[in-house]
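The chain below stands alone and is given in structure tokens; this is the form predicted on its own.
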Amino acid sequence: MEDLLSWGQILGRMGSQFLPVWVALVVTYSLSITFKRRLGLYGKLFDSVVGMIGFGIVMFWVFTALLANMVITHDPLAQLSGLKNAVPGTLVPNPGDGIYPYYLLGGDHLARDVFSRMVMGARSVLSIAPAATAFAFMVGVTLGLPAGYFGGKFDTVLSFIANLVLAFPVILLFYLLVTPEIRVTGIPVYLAAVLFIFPILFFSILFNARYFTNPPRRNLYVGIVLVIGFWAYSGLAFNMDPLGVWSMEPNLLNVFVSVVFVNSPTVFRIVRGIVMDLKARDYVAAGQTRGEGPWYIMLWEILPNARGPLIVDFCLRIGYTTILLGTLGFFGLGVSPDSPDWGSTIDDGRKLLNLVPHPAVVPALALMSLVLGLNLLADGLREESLKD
């Protein structure tokens, strides 16, 4: 057995490690293209070459995160003797049964496998960025709809608060919100208590408006939302879930709340602007003439017609959030010091960048590719949504 693999052998072995991801991608593309005419805007995405490329890159990392345990070659936190700053393709000394014989992309300054940390880094990023962005959208939509629709003092106050938050430099605001000293003050918990209530409000109002004339169904759906919502709320915001299903570590809560807090004002302004434009349309006037309530009109008439720009912004915002999470990790303010998230890994590797570049370059390329995929996906969605 050779002591060092060539780059051709490294790429071949990496390709075989990603086999479950390739299979998942092939199945996804085959089903999506076969049934694309029945899948609405998602199906139309496959008429755009740019959108298909972006979708492929994003889904590659999504499947990598989901199947990470099948893709990794070593424990991302394990340190193997003699492999400190090992070059790509280095043979593992005395590999035993069940131990992969190579560090495919080399070792970092603590002799951990760079390839496995890159793969697990996708899980770290994609477990936070989409969920936090979705929460931010719940806040922005719940407040932006009535602000744009009703206007007046309510709109003025909310717009002032949003502008006040947006006046701070984003990186500085993130830095302030995730520092350990802030956690001692309890501010992240207070923010979580406020921000995490919005998904419950959104879905409760959504189902109440839709089934207002059908009380049994309305009560059922709203009741399910309230039970599950407050169950999750107690665990995520206060770590007080009696069943232990919902919980969030303090570091993760800091990061999560920071992402939601920083992104919500921008989403609010986008939704508000769209609603102010769409509320003058004929179908809104027709709904008002039929006697439909304002929340029904906002959620079931205006919001569906704003889905194109909002979906595009959602994809772009996940990309922005990914960069921000990487920045926090780079400054040592990530989820945890040992976390294999890409930002922390880049920070670890950049200290020896002039000697061994691969520990920093590999996660940097992974981060760049995911953000590129999200931007291409957003471009494809924008292109297809304009055709509606």
Second form
Amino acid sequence: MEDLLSWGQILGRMGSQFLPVWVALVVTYSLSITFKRRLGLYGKLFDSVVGMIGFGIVMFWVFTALLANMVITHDPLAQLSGLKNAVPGTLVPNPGDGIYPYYLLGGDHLARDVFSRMVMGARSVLSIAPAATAFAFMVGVTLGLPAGYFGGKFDTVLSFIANLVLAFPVILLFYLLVTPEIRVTGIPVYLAAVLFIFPILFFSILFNARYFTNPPRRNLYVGIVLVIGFWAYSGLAFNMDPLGVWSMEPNLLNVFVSVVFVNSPTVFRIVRGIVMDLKARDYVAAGQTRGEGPWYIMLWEILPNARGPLIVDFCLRIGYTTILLGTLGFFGLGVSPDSPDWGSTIDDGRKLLNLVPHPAVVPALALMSLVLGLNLLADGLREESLKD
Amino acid sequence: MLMFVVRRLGLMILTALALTFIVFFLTNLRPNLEKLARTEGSVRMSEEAVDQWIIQNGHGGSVFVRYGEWMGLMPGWVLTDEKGTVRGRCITATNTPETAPRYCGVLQGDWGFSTFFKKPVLDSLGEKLAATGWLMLAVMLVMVPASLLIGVLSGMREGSRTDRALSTFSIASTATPEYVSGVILVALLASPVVGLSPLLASWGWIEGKTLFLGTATSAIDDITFWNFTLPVMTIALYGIGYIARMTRASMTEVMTAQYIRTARLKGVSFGAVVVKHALRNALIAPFTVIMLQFPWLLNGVVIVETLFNYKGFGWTLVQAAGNNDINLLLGCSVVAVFVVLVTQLISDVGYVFLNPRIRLS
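For comparison with the form predicted on its own, please write out the form predicted in complex with the partner chain.
Entire complex below, previous chain first.
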């Protein structure tokens, strides 16, 4: 065996490591393109080249995150002697049985495999970013709808608070909100207690507004929402789930809550703007004349009509959240020291950037490609949703 | 107009008070004060000693009162300790309890003493801000013309090949945060072992080992093209994409307007239409965007100054937060909040001046 692989060999071996991901991608694409006429907006995405490229990149990372255990070549925390700052394609000295014989993308300053850490980093980023964005949307939508629809004092107060949060430079806010000292005071838990109630509120109102004329069904749906909602709520916000299914580590909760907190005011402003625009439409007046309640009109008439810009913003915002998480990692805030997430690996790698660039460049390129994919996907979606 | 500015100013002061109070509250939380007590006093202090230290140094009592003292709206604290010496917020080495002023806070120009720099906050912030000012200036000089040019070129013929290429570039640049582009630029242009520099050096095209310098520490004393290009490019790249996309959107909208078609039908050349008729109207929206970019530039500055070790405002903020230097962090926040609010005001007022169709009140 050669001591050092050429770049062609490295790419070839990486390609074969990603085999499960390629298979999943091919299956997704062939199924989607076959049935694209029956899939609504998602199907239309496959009419736009930009959208398809973006979706491909995003799904590549999603499948990588899901199948990370099959893709990695080494344990992302294992340190093999003699491979400190090894260049890409270095042969592992005396590999034992079942140990992959190469460090495909080299070793970092603690002699860990850069490739495996990059792959595991995808998992840690993609397990937080979409969820945090979804929570921010729940908060923004639940508050933005009434603010735009009713206006008045409620709107003035909420808009002032939203502008207040937006006027903070994000990094300053992170330095104040994501610290071990803050965790001692319990502020993240209080924030979580407030922010995590919104999804429950949203779905309860959603079903109540639709089915309040049919109490048995309403009670069933709202009951399910409340039971599952408060079960998850007790575990995620207070770490007191009686069954022990839902839980979040304190520093993860801290990061999660801060990211939701930073994102929701922007969502609030977008939703508020769209609602103020849409509430002058005829179908809203028709609903009012029919005697529909305000929440029914907001949630079942206005919201579905606002879905286009909201879906596009959702994609963009996942990208932005990824960047924010990377920033947190870059400043070493709220993550465990050996976490493989991209931000902290870039931070680890930058100290020797001049001489050994690969430990920092690999996660940097990974992060950039994921955000680029999300932006392209959003562009494709915008283009297709405007065609309606 | 006057009413509008007055109302804006009132709202601004309210926002500034709320923001500084939040920062004050978060930095003066009990665990932070305990940490401060242990770093200032001794690490092995007992719980009671820590409590004692906090009260003796004026950090006890209600947070509202302490905020008022820090702001200079309330008289500073005065205490007599067990040895009988009178200590107080406004009592320093140079004045006695009798001559000390009653009020000494941010409003009086007393921003406290930085435990990290070992000098008054105001002095250290001043020189750091000057350093960051140069960085910001360079970034603006690169970013604004480049992004406007890209936006106008891609927006004047929507859907053309130039438009596609430039739009892709803008999307790519918005997808690359500073800590990513910085790392890639350094690896590509400033590393003696990989990227372009060894190639150029072996051809003899550059004198030193690298094309650009990977750190900007030396730029504090002497800004040169060699040590300042990479930090400036790193911040500018992320902003260019965003402003260019806004300019493009506004330009495409203007290009479909009636008066542009009229001008074209009257036989004015395409170049003249773009420069004389479209450009002025298309640049109103980007002006607001550029002004609102300042607060966000602050983020870029923090990341880039950390990455390139340029000892400016952003670097100071990171050091203040990392070393639990409460006064310095508060000072940084005041500056940040001030910058954000002033740029918001300028963008609002400027928008009205640029766009005569908007009537106030």
